[in-house]
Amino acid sequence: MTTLDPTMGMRRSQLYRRHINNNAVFKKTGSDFVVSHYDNGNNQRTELDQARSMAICDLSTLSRTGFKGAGAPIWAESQGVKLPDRANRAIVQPDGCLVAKLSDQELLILSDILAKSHQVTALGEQSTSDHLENDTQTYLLPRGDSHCWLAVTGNQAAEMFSKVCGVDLRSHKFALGNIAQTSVAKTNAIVIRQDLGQTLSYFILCDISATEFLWDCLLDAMQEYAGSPVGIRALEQLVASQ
């Protein structure tokens, strides 16, 4: 098998020194790496039972974009994104990807799991294109350029994110699509819960410069819930066992 190199893609998670270190096996998605699954020899447990159970994978390469401005609702509605209805609230569109309102001005669009949407990169260039800062009041943000995403899956996800963060995140309380823009890890987060196919899901979102810092608070945060890193392989096959 062809080993990949995730330091030839256009970019590279500030995670891949570590991904390589636990024998990551990587697979391209666009123009990037992304890990596929590591290869650690070990067949007690599956990396799909333990993304039902506690896991942590890394999806900074994956597209995603944002966009703020007064004019930024009307501007993408225009294009065909579905908005939701109020701030801190997200909902998945026709071709599988994330759109996200942190405010009543900001929006934030995500890549579906499978990478299939293009709308991610649709709506970026048709926003240079439209040289929106002079004539709607919309900004484009380059989110793959400032913030890391992190996925959470398990069903003890809930429990272990009450360690380490103060909203309460259980699926009672805490709907899918809800957004919590919060403290993780003592870390300024923004918490998005999208389940993936049955298993309760979080994307956390935070500061690129703090990528390291918040994988290795939530992995030390999931020790006792025997967690670990599983690759885009399981969280796939998550959404495929829907």
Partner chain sequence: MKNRLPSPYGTLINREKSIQFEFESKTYNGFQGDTIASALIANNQTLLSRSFKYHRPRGALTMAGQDANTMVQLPSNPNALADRELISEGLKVTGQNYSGSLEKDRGEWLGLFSRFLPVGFYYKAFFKPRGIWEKWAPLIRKKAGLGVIDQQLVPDYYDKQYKFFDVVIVGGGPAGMQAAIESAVENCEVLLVDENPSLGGSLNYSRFDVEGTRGKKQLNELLDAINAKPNISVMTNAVCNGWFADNWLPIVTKRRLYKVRAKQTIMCTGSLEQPAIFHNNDLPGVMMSSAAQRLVHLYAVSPGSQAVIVTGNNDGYGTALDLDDAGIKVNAIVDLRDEPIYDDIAKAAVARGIRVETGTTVYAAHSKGANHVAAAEIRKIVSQGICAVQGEVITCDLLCMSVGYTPTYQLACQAGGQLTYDDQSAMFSLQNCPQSLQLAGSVDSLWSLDAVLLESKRAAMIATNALELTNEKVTDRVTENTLSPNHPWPIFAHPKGKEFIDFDEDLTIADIINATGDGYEHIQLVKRYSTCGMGPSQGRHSALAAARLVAAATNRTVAETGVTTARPPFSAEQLGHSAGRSFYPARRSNMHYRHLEAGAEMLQAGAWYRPAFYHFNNNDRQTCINKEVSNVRDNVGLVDVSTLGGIEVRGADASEFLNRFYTFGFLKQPVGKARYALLTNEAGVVIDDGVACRFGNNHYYVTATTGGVDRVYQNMLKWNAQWRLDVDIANVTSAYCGVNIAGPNARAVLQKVCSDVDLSAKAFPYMGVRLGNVGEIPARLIRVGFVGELGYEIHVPQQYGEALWDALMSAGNEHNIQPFGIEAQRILRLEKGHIIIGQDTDAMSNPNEVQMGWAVSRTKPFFVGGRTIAELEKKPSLRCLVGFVIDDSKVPMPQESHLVVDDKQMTGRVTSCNFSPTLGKAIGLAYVPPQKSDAGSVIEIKSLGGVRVLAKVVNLPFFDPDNARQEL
The other form holds:
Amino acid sequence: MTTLDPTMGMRRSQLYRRHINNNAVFKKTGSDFVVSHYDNGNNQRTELDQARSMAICDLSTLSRTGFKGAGAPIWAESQGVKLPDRANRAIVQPDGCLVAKLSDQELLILSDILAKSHQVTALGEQSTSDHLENDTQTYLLPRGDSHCWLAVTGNQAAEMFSKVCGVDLRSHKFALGNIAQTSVAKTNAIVIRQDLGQTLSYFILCDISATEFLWDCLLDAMQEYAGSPVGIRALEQLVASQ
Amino acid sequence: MKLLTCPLNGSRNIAEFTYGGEYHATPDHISTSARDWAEHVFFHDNAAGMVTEWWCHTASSFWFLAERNTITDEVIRTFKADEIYTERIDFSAAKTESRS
Amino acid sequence: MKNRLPSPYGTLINREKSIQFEFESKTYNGFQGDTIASALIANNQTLLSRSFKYHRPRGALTMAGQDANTMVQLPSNPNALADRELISEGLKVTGQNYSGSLEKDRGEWLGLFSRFLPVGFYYKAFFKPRGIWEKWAPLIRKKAGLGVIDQQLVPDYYDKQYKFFDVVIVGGGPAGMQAAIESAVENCEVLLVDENPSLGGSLNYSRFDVEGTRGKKQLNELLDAINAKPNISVMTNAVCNGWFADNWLPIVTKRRLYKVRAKQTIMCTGSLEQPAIFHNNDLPGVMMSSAAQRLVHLYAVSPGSQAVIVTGNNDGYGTALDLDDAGIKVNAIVDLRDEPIYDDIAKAAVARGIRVETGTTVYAAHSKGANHVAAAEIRKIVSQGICAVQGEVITCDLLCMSVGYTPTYQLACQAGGQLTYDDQSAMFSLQNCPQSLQLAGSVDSLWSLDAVLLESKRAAMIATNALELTNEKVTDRVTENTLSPNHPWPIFAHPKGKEFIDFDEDLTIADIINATGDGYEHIQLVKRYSTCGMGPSQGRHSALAAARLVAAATNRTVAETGVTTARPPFSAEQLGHSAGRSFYPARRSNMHYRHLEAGAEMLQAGAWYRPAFYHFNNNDRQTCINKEVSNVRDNVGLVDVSTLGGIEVRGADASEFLNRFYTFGFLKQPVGKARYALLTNEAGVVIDDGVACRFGNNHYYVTATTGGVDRVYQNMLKWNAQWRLDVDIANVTSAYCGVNIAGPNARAVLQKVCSDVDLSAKAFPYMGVRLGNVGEIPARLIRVGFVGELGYEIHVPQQYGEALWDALMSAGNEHNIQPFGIEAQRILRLEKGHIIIGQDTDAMSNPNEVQMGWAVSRTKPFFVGGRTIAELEKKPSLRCLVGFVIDDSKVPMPQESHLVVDDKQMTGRVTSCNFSPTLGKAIGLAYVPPQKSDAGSVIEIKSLGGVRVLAKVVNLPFFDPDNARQEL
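Provide the structure of the form predicted together with the partner chain, given the form predicted alone shown above.
In what comes next, the whole complex appears, and the chain from above leads the way.
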């Protein structure tokens, strides 16, 4: 078996060197690479345990898209997308992907972490052709490249966030599906509460050029909670253990 | 003022916002006298008391307006720009004589 | 430890755990929980420091971390408070601010010369005679220093954290505890914060009943109630160090600063006991009554063996009972009051047979040559502040002062509360606090425990009602009949002075009076002139006495005189709290590591990392840069332009929007073409530029400068919030990585990896834009000529950046393609006369001044800045940005911001200047007067070292004037 290496692919997470240095074992989703898990020798603690208490995971190569424009919500609904009832809320679609409403004219769509959803790519292509044909006032946003996508998981996550973010993200104040467009470690970011299984979890998307900076800041902040990076396998286990 | 309420995102640290200057109705760019135009561009009221100001929530790039008392530094209310700007603005063609 | 009292005294110490530490190189033993001060006093070491100005011996004053007397030097922490800092095994503590030894300070003679250091000394010394300050400064700095900074210190990790609460209660005494319990209704998150190691405040050490048991009992009841409420969080050893707008509370702990957001705040900050003012009231052994009580109850330390208590209230009698209970002989209670009205506690003290003298004061403390009080001289009070000519000397080694309190008003005043003074009670009280801030306890001028607890409940109810968590009827404010504990005038001048008002700054009665005599009558001026209240304890113990003295000296009331403004921080803050972990965002392109691997020297432009140049074979920086320039001119180079701003403008009004926003006309721009886009603000000043690429009828991709794009994007949104055009604007800067492949061989290289776009000059001309693929990577191709060669900017989705770089570098291998950095790019663009906004423009530059008049449409109905530019064009130009060359290679090359001069007159400045490897001479851009702007004019530049350099004005561009190369 050949070892998978992210440089075999064309799209590379800004963090892939950090993953390699951390003994990452990669897996392929579509044509892109994500960290399955890290090979940490005889470390007793499983990544699943880690993810339940305090962990961070890089999902930047998973698919996501966005639509903006006066007609975007109406067009999305015409495509069968279930819309959140107000801005700064996100809801899960029947096929597993997550639709986040960032304003009255802007949607962000994240594939489910098991990457079973095909809606993301399909919608992207559809929006462009629909718009060209009859001005739907719906414009595609390259969310897969404008923002990184990290998951922060575990029951210590809110406490950790309070060291880097001025919005109260504690679970009883920041409900499932809530969105905060805010500053995290002085970097603009979109924070979405999206629990994985029963585990308190957040997706955080920041300007992709600042990915490494934010990753390092979050790792530093989670040090006192014994947090560490985990691969997507641990997140899949969180979802499965529901 | 350490907090400001964005009409889209709610109450946030003031550090999340960018100040956009005082709100003024823009005078007609053709018929206004040069002096009044200069007044509009270069002078600010800097009033002690109630002012209306532009603010932008930086993380979401959302512009809105705030009514603030500059004496007490209290924000009375914030609201979306479409409360003032309800219709598309168009500009008439420039006439050579009006610019001289 | 000679002075330890038996259990159960010593609630803060653990007698099981002995700790050894050093003070002034001598070894001492204490218990776990001891502060440095309590452990030293337990060992009879009462001298802790030397005073700031006169080097007088000083000891514990408050035992609450509220005075400067206990400041000591720790190895890595100067000015540590010995009555707050705990001992630890092996800790090395030294005194501060002495020469010789703490016991025998050679600086003590300064006290004898105090009349040569009059009040306002610094002002007078600064003022005249001229130059005298330079002579005084070295001596003063040496003598008046405090602790020493350890410059080898390896800093600890300090950081910050947010906390969110519904109600925050500052101060964990009886008032704060009760307020917390009452606030903790359902769904209310409560924080109780206290600077001490444990909750309870005065319940831990003060006397509330004859038996001396109520405090302890009440404390246990309150603790039980708090422990039963899971929605109360408690932080001890935590100082709320300020109040900021919207109830923003910085709470300082050892290594972390908490940024606490409260919806409601209840200040239960208590009160500060005040000193009596008499001769030598600063001797070690003279201390607040509450300090003696703290030593006894908290640390089981006997502060002396024979005590005299000077009092103006019944609390002094309670102290007498406490001392008597602890086996300390009370030789006398000296009561300032003529006819005291006793409460039960006072009656009990009298009943024990303790000697009481009424209408009497301590007139002076005597040390008898030692560094500690040895006796108190008491005298009858004749009238306010005046004593009988003779008195009696009573032996004592402890002199307790109990003459009144001030509310700990600092935080409440920062919140907008105002202090008033009531002549009847001789006390400051707080009023007009904001609605979201309540007061309770002694800070609210309540003294009996019952009244305090009742008022705390009321304050909590107001807070929870305001939060709409309760809806209770709020009762009237509690009134109490207790006598004021404040004596109106515990101030007794002495012919020999040394009656200290301000212990930090060594200020006496005469200093304050003289300040008013020198004409500084306003309390704010008295403070600045005399330095009263400017020391580490910030007037905690001097403000009341200073206000009384200034009021009397200026025939005003104390209320009129007032106190100086209380500003944050409440107590001294370690630099680590502000200098600790900070966030400096860094942005990297997807190709970042390829640059490092190729030997790039990176520089930071804003938050972005960009390659400045690439090291090559140990060549020096300039050689490497010049080589990169030549490779672009002669061959082909590759530069990372990912940092360049990118904004999508889409919709039916896309071209109308750009037509209004930028100076050029865009309505007729063909699809597939790029057009230069110059941006001015309403003042007609050039603020950004880029190219607008029309990819579709309703789709523009507009570039902007690296540093300007965020502002450009915000401006676009702000204007369209007003215009309401049918257009969508999206900042996609980071979503695209980009490179510019430039040089005569650029086409040959690109052709190898880009087969779906016809790259021929005819099919894809200069300023054309195309969509295509580079390898398998979807790309936007733009033919622009910033560096003036055949070139293509290639923009691809960010995560493809590294793969794009690899594809082009490998395709260019046979042509020996080389990366180039922004230093080379700057030279290349300068050779072409392209300006950089922000470098070659300033906050006044209009388009015509910078030879950009061609990029301004004068026929369209409107654009931002248009009217102003039209007005400016009616007036003669004041300056022009021109190109210049320097033919003499031996003169020092000018640099940015060097002045253009005309004889002695400054007439302009250089904005860019560099050696052009292509032309073999220095070239640059400079603002010059219009009469010097024609080609052939000679200008004079004041270059490095003031050398005047002659330069010749030339037409732009310097290189390839017909722009033939970029259009190949």
